[in-house]
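Just one chain follows, in the form predicted alone, and it is written as structure tokens.
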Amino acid sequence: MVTLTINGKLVRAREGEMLLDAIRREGIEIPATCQHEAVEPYGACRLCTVEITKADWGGWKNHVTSCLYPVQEGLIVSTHSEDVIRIRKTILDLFLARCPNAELIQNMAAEYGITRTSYEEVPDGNDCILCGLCTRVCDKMGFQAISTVGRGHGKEVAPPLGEAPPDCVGCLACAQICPTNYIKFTDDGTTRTIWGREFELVKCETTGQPTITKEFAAYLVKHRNIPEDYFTRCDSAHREELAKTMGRITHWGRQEEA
């Protein structure tokens, strides 16, 4: 364990974890929107930037990203000081030029004063922030059908060659992780829409209702070790059956008793 000092209260930390857990395990809320427990941190965003120091330092100070920065015995962290609130404006005024009708950043920068962008909006700019959390959950689940391309203005997430990715299961991870709703599907009856593919739902043989894409069933069946029928039932089913099992157990150990 290491001990360190937030906005002036002295806290404990494990060695090893990011300033931001420990950050937010003390209730103190800062902007990250790279950042998500499903996959490891990448400080694209650079909004948790916070203000380091130490005792020893004689009075210098240094601007870290908190999400990969790891504690430090005797670290000295203020999360709101006034260079950290102009280092903050900053990219979210940056990110207003890049995604001005993103509803997530829109209200990111009102809470701190910003409304309009001081700098040039981006053409047709659309609600993708290039966190990188769709990439990257993508890459973790083994598919790595998707990633970053191009620079500048013109850097965006896209399958590659611009084309239906072949390795795409349709499992949704990269559009459930984004934070502006920028990846878009569609589910229309049992045909699922992404990335310009379309993927055959397995249907529930319990209810009729559509249940995963049978290119992820396979993937789980296949390196996951679940078995094949397990997907021929949806959610309800399952939970249904797990209650008429339940059922039978508790009536089972009331016999037992009597």
The other form holds:
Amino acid sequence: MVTLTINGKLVRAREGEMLLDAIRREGIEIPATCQHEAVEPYGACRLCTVEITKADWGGWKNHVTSCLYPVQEGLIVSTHSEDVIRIRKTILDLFLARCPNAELIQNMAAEYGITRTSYEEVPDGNDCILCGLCTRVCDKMGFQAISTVGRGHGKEVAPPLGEAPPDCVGCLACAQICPTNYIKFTDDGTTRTIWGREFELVKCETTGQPTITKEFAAYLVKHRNIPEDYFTRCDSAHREELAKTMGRITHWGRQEEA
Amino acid sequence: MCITSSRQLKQVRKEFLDGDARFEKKVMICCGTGCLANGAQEIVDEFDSILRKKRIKGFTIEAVRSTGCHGFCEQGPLVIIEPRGTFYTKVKVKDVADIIEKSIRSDEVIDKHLYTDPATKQKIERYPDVAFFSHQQRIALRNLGKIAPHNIKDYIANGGYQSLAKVLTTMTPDDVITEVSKSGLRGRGGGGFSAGRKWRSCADVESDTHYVICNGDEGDPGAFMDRSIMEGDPHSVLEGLAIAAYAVGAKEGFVYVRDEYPLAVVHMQKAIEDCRKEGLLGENIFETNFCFDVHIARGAGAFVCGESSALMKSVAGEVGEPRAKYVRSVVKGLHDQPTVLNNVETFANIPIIFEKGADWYAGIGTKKSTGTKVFSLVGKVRNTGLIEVPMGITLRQIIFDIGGGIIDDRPFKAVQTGGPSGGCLPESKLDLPVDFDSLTENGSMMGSGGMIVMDDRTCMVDVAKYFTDFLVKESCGKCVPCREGLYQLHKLLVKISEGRGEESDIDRMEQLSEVIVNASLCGLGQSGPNPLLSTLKYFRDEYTAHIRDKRCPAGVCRELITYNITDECTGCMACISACAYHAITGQKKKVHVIDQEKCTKCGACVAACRFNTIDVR
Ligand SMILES: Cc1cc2nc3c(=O)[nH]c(=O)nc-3n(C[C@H](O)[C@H](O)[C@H](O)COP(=O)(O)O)c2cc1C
Ligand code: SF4
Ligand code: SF4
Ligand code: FES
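Switching forms now, from the form predicted alone to the form predicted together with the partner chain, please provide the structure.
So here's everything in the complex, that chain up top.
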């Protein structure tokens, strides 16, 4: 265990834990859009920036992103210093110029007193905040069906070559993790469409309830040692389980590889 | 054959030099990318075809060497005749027969190929007397233009691989690191971090696997020192890399070369293969326990891929995006193993440090920035090209002594150093010593050694806009302050250059810059506002002129200038036909007039006017 100070209060945290987790445990709210427990920290939005110093740093301070900064003994953290608030406000202001209609950003900005961007709105802005959660979760599932393409201001999330992604199995992990609901899909109980592809759903042999897509089922049977008939049985609890954390499935895979 | 000792290296050297002693003269033809583009290969071929037909005493095609870049590309193709060092510029295929006849068969110097000093208008025969070369001190570039890069024996004949032999057979890894630290060598890729310290931190990490990587991404547009070294002296890089590998305990190394450098890839690859053949790479090098091999990794050509963590991802086959470096790459780098990454020029300095000693190296340059630095000098100077100078030399010496001053003797306005995220320094800083710390203290940086000289017709708002735009496009786009912040900075700069600027915009840009610097993930974002901040610092008046007076003092920003014909107009009508927009009217021998409604400010009339009577402001 290590001991550190957060906003003046002595706090204990587990070695190797990230600052953001320790901060949240204290009930302190700071915005963080690219962080999610299902995937590794990424450090893209910079909203979770906090100020750190140590008693022996001679007054020197640093700004770090708490989502991927490991806790350290004797660290003194301020989550809402003047500089940090200025950074956060500026980032939210910049975000609003690109994604003026994204509710998540609107709400976060409102908390910091911003309702309209003070910058020039980006002409072809949309709701994608480029948090990279979708591509990271897709990678983690083992599909790597979508990725970020391009660089600079024109970077976007897309399937390879902008075509229907051949490696996508229609699991919806990306759409479910997307914090701004930018990734659109349809599902009528028989077919599901996402990223311009159509998937047929497996149905429960007894109730006729849809479970998951055929491609996803085939993948899990092949790569994760799941019994072939597993998805032809409908069980609301087990379905809920599946939908809730896709990360678990990866976890099974890990054990299998180990 | 396998070279297994320093004695055998000496034997190779002796054989090579004995072979060379047959020749009364040698011809060095620059075959760097610049000279090749101007036909250097055809010149080599012409020598070959003439010498096949004609026998000359004490001279054969073997005495004709295709060398690496001399740095004076604008004068190329360059042909140098040794031992006198007669220096021929802008040589063409049709000149070769004449050169062989006059300057090789006899000792005649052909005046018309000689270089004319732009300041004194004197012809200069020998290249060491040319001002562009005489003020330089070549250490990293020591072999460029002197040896044939594809011939390992030529490198060995010039003392090559003796340092590696010495290091492997007489020094411990710890000694090696101490020596590099003592030399004071700092990384030449931009940050100026102590090489010795970096090697020490990596060597100290316990792990079965360590890696060494050479950064040859060189994403800085206009810079070509790393390319020239990899093309012109690849073995010095490999030797430096091998010494680093021994020091930190690496068995595998990579040279990361940007994809736009095909010749560098070919020469590096040839050098690696030759080393493997000679036993200088592979198992038990110099009959020691040291085993080391090198591979080439080809970069995708993105500026940001030169950043250390992005580069390592790219080498590992992932998307070249930087990651946060709260754990440093000397601890967790390539494949999460301890890794040393240094720049091409940094590695090229290593062998000579062991040849001549750390004290010798530390005696060059300044106390805190030892050694030399290679710059690519471009822009409005008379002599442009690749130069190597001791640290601590002043900007004035570089620009006026080596560069020969400003073209057409126009006034100097600024020099931009450090690549796209560097800064601009004004005339008052011309006597600044060029070293890592003073450049940074003055709002610019060393970067990889780009140096762009600007004259009075350069608009500093326009310059800031240009570089910011480059960075907006080259940012990897991962983090918000850099991706969105630089984009908005650029928008504000466009607004000002178009005459829509407001007084408050300067404050806004400064505040936004501060957040970009403090909150960005990697060095690109953290230094991204530099072009803006440095021009604001030294040329604030120019910003105010654009904003308050809606005027571009340098006459560059289209929306803020008008073209007018003065009373000195001779009425020659040249401009009338030059204007594609029919904006100029007038009669012969009467002063012409520009219709401001029709004028698009394309500048065609200025180019057409022989009497300099078109006023732009
Ligand atoms: C955006 C960016 C681009 C960079 N590009 C290069 C490059 O092209 N070549 C290079 O050697 N270093 C480059 N660097 C610096 C590297 O990250 C790294 O510091 C350097 O290669 C270390 O070698 P050195 O210590 O020998 O300089 C770049 C850094 C940043 C932030
Ligand atoms: S689509 Fe959604 S999850 Fe993916 S990067 Fe954009 S906002 Fe993030
Ligand atoms: S600072 Fe720019 S280049 Fe660096 S990680 Fe952020 S977006 Fe990418
Ligand atoms: S949550 Fe930490 S950078 Fe986005």
